[in-house]
Structures are given as structure tokens and as C-alpha cells.
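Listed next as C-alpha cells is one chain, alone, in the form predicted alone.
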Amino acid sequence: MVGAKTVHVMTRDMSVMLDPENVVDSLNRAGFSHFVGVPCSLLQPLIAAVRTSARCSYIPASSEGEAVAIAAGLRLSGTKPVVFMQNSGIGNAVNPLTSLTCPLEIPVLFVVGMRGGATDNDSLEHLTMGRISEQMLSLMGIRSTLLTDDLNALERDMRTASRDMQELSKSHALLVTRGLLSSAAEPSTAGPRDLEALYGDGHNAAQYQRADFIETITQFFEGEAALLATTGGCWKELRQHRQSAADFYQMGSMGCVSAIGLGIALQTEKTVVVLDGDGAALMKLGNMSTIGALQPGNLVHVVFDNAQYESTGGQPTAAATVRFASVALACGYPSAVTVTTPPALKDALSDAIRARQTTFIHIPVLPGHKRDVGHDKVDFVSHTRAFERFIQTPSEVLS
């Protein structure tokens, strides 16, 4: 029997915050020292505190489902793991939760950043999951506790979570709302990657930002191709360079943009250009095997690689050791290259159009934005309908 459904109204006094180091100390006292997960901007201070603590071990996972499985392995090995995720990632975690940790009674502690609450003026992609997150956890038998800024309550919540895990073999979720945690500096990551050592062929270190290459792409195609941009800063930078019905903005569903592009490319003669990110590509790496198997000649898959989850605070991805172009070739892409300058990208795009074959272009980029991407007001539903009409209208009619 699952726990009773509890719905919290996620509102709080934003002037009072919880020190993330106090949370880490409380977790450590309760025996939790191994952390794994996918970053969330609401959890950035806590992840930063974990990464800088000598008492903690942090594993960046490529997806929430992977994080649950890693945590299950850690638990089976005798440790007490903590999984970080945004509530949007509950969807990715459902399968290993319902077919692994719950039925086999492998308890895991979750710390969940809660986006899209009833009183949270959040962006569109978070609203549905914001309404149903706690019900989903309850249906899976996972008890949830809404954290507050009360340190005494924090210690009590940790004891309750530990008891659920120890005595009932039940997972427990600690819910973190917007503004609960005070800010914390993100620990510095490694310096520029030695791209020549990783990729060979005389590649230099990344020297341009993603926006430089998006500008090159928009100038190269000038509206004749469909451009699909992944979540985070990528779609916002595309919109800064042009506002076109030929562009698809993937506001959520991280990792899915290449699969969306594949579905479109299989049904249209238009050139389809997917603008992906390293963290997103790694989250759904299996997409590349399907693309490689089907090989639509009108699909160009671009991965901008800054080796970090930039929009959630700059936490590292595993991209620093991934040879993306080699992965693409191994998955069956006929052509895959790594480029580091806008002129080299232009040449690669020209080759892709001329050859009319599925092409993968990996672009190491510097973190950061040339302009503030902000929160542009977009009617996503209307824009998606306009994009739909563009895709379904024959090219000769558009011209």
C-alpha cells in the first residue's frame, strides 16, 4: 500500500534561507556521504557545497534514471546514497524506481528541486510536472517531506528519512523549493581541455562561444532549413539571432531534440538541423544509434560541447572524456567531424549539404553568453503551430 497523497502549496518567506553547508552537515551526520544526480538550478548551492566538501563524493549522472541505478549500486555496496534531481526528472526515473528500487526494496534518499509549483511563476515546461510531482512520488510509495529553513526541522526530517530507509526499506524524498537555499559559489572546474590530445588532427582549445556558431548556422541557411534548438540557453540564443517559423524551441524534455529532429527528417525533404548540447546528448545517447541506423540524408546533428550544465550553475558533464564524433561514427552516422572555428563549421555544413548524408558536427565551445539570454516571453504553443505549418508546407510553396 502506498503512502497517502500529500499536496504541498510551495510558498515560503523568501527572505529566510537555509545554509547549504548545514544541509550537507546534517546529511553527513545521518550517514549520507555519496551523492549522484543531474543538476537543478534550485539545488545549485547544495551541489556546490557537496562538491567542495572533503566528506562527500559526487558523481554527475547523464540522466535521472541512470542516477537511480547508480544509487542502487551504491546502496547494495553498503553506502547510503543521495540522488539530486529536478522534479522534471522524475519522469526519467520512473522505470528504475518502479522496476528496481521499489520492488527490490533498495532505499534511496532523493533531494528534489521543485519547479512549477502552484504559487511558483515558472516557465511553461515545468507546470504540468509541478502539479503532479508529489502524487507521482506517493504512487510509487516514496514519502516526501518539504524542507524549510528551520534547522531543528531539518534534523527531524533527516531522522524520518533515515528511519523510512532503515526500518521500512522505503525511499524518501526531500523537496526543495525556489529560494530555500542561500547562494554558494560553484567550485572551479578543470581548465581548457587538451582537444588535440583527445581528438588529434591539430585541434586547438575551444575559443568561441556557442552564440558565435549559432550565428554562422543562421547565416548559412537563412530560413530555408528547419533549426531545432535544445533546452537551456541554446534555443534562447537561436531566438536572439533570428525569429523564424522554421525554428523549433525545445523548452524542456532534455535530451529529446535529436529524436524530434529524426522524426521530422524522415517525413520532409527540407534540411533539418539539430542544435544539441553535450549534457543533453549524453542524457539520451541512444538517440544517436537510431539516427545512425536510419540515416536520413537531410539531417545535420550539431552538438555544442562546453562540458558543463551551464544553465544550472556550471556543474561538469562527462563530456571531457567523450569523443563525440567517434561515438557518432560508431553509431552509424556516415560522416562525423569536430570543428573549433566558425569557418570550419561553414565548411562542414557545405559538405553535409553537398553530400546529402546524415552528418554529425561536434563543436567544443567556451561557456557563457555574449548577451543576457534572460527569460524572453514566447507563446510556445502558437510558435510550435507555426513551425508545424512550415514543416508541412512544401518547399516550392514557401519559395
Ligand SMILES: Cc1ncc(C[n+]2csc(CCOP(=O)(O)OP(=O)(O)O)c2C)c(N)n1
The other form holds:
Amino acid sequence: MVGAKTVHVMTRDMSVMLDPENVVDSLNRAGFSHFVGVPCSLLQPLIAAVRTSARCSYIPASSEGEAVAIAAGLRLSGTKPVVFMQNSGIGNAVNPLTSLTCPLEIPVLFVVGMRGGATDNDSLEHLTMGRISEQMLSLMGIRSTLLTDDLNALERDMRTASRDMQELSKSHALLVTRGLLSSAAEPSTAGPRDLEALYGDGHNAAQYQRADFIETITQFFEGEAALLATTGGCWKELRQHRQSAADFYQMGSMGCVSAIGLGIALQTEKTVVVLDGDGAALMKLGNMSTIGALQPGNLVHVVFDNAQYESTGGQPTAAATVRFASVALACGYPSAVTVTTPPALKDALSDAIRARQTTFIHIPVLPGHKRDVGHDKVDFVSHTRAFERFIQTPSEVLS
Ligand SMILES: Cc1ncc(C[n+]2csc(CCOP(=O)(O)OP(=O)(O)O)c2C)c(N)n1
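Please move on to the form predicted in complex with the ligand, as the form predicted alone is already shown.
Everything in the complex follows now, all chains and molecules, and the chain you saw is the first one.
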């Protein structure tokens, strides 16, 4: 590991902030105008500034690993790419970093939202990666710099990053901690879509929010099925509807919920309902091919599709051009439908239970929450143990 340096996350005066426009100007002056990545809520102002800048292009990637590979392509084509990511995505990026960009000396600039740092009172899923992020970057030979609100330091950091890339062919990471960036309005791109235009088969535009459908699902199953809810707002909304040991809250490991559901469905008689997001499903789309190959009849895979990463500020995903139900059928699911209303969802759930075959249900939803999903403190470890007991207890004992 040559030239790698570890920078420790420090406490910062939260009243002092960096204007995201200044960061974008500074990046542009250093020759960085091509951006690709997966959002982090800490980077929301910066991504918004990039998306509204005429001098920048922005590619929403489905995973951080894909973002690194796209950036490698951008670099090979003569640009200086920037990858946005949350530190939780470093894991997804490790393989293309260690077997593509590092060995082939293809330098990339990273801007990393640092969740779970030493002084950041963050939620459980961020603490392990918060502790090891800088060491992981360092181990991969990526020098990291903690951004501060000092504009002179920012210019200096950009020059260092640029030099690492140009002269040493080395990647460099700029670390962004909570509250550093002053807020900026997200440009509206993702939102209610015209499904008729999208699918061309008579669907109406999305009319309901995810919470409306979660209500239908919880009422339909009344605690008999295991409900597994994905990262971000989804598990929080499920928890608002009911608090049950039959529910699994997948607060981290974005994209993995359908794989967890598959592992459970293969071992239990119980019905397993996966509540996925479009961003999360796209992040690990390969999961669907494994489900399609194994086809457990007790698995229902629901994707709530708001065409955006709503939990990190509403940046668009690629969902608007994805036909999820067609993807599921092509992956081998025996049954896949798109529904847009709660009664249609109820019918689809009845069909799935009656036919006892792996079913995919794509639900276009309006963004937004019925109630604030912010501040519920959950003991995830105890809750997961209770869920484990629910799964391992035969249904006849429970009833
Ligand atoms: C590997 C990884 N990358 C990024 C994030 C940050 N993150 C948390 S939730 C989320 C958005 C999830 O999008 P989607 O599945 O569409 O659900 P929505 O937020 O729209 O409800 C992102 C990007 C994360 N938790 N993990």
C-alpha cells in the first residue's frame, strides 16, 4: 500500500457548512464533470447541485460496484470521473476496485458519505463500516481526505486528488461527514409516472403510496406470513402499521432482502413476503435469477416502485425504463403481475396463496409517507431473535 493515509473523522461545528455549489465549482475547475454513483443522504445536496449544473453529467448507478466500473469506462474514454457513494457501498465496490481500477491503474475520484463515524450517533447498520471505512480505503491504496468547510482547503484537496489521479494514477476519496453540506433542493425528475406511456398497456398512473399497500398486506396476512421489509422507509412504514415478530427489518445490506427471503422460504412452510424497493431490487437484480431458478412456492416478492431512491433524497433510479414484471418472468418466476390499487393487490395475493407458486408483484407507487418515518428506536438484535423464533416455530403451534 503506497501513499495511503488514514484520516480520522473528527467532531465538527454543525453550524459551519460548505455550500455544495462551491464544491461543484471546485470539482469543475479541477476538471471533474462526469459523475456516477449511488446516493447517500449525506451527499443529497451535492448530488442535487450536480444534477442541476449544466457543466456536469450524472449517471445514477444501480450499485457502487457498477459505479466504479462505469467510472473506469469514463476514465478510459479520457474524462476524470467522480463516483458518489455512501461508505456502506464500499463493500459493493471492493471487487472492481481491487481487480479493475487498482491493478490497471485507472484512477477515480470518490466522494464518500461517511455514516457511522466515531462521533456520529448513527444507527446500528452503519457502525461497523463507519469504524473501518478509512482503513478499507487505505488498504486498497486509496488516499482519503476529510472535507471541511474551509474553501482554501477544498481547493488544496482537489489539487491533491487531481495530482494523485494524473501523476500517480491513483484513486482518491473525499470524505463527507454529517451536516457538512448545506441543503439544496433536489431537482424533480422522479415522481409519479405515466404508466400508460411506460408500459403501453392501459395502466393508470400510480395513485397510491407504499403505506396504502403495506396496510393491505398486513391486513391480508394477519401475522401468519413472514414479512421482510427492505432498507430505508419501507421497514419503517411496516413498523408503523404493526409491530410483530413475524416481521424482519432489513435496515442495512441494501438489495439483499429478496435473497434473505429466498433462504427462509426454502426452509419453512410459512408464506414469506418480501417487500422490496426499486432501487434495492436493481442493486442486486441477480437475486431474481436465483429465485427464478429455485421457485419456492411460498415466496411472494413485492417491489414498491417509486422510480427513485426516496430514502436518500429522491434521486432517480433506472426503474422508469425497467419492466419489473417482465424481468421476473424472464428470470423464471412462474407468475408476475403489475398492480396499481390495493384491491388489485389483494387479488394478486389471493392468487399467489391459492396457486402456491413463486409470485412477483410490481407496484408502482407515489413517493411520500403518510406519517413521519424518522425517529423510532428499535432493538434490532432482539427483534431479529424474535423473528428467528417465529420462523422456526411450526405454524400449527402458533395458531
Ligand atoms: C450499499 C448501500 N448503498 C447505499 C445506501 C444508501 N441508501 C439507503 S436507502 C437507499 C435508497 C433505497 O432505494 P429504494 O430501494 O428504491 O427504496 P426507497 O428509498 O425509494 O424507499 C439508499 C441509496 C445503502 N444503505 N447501502
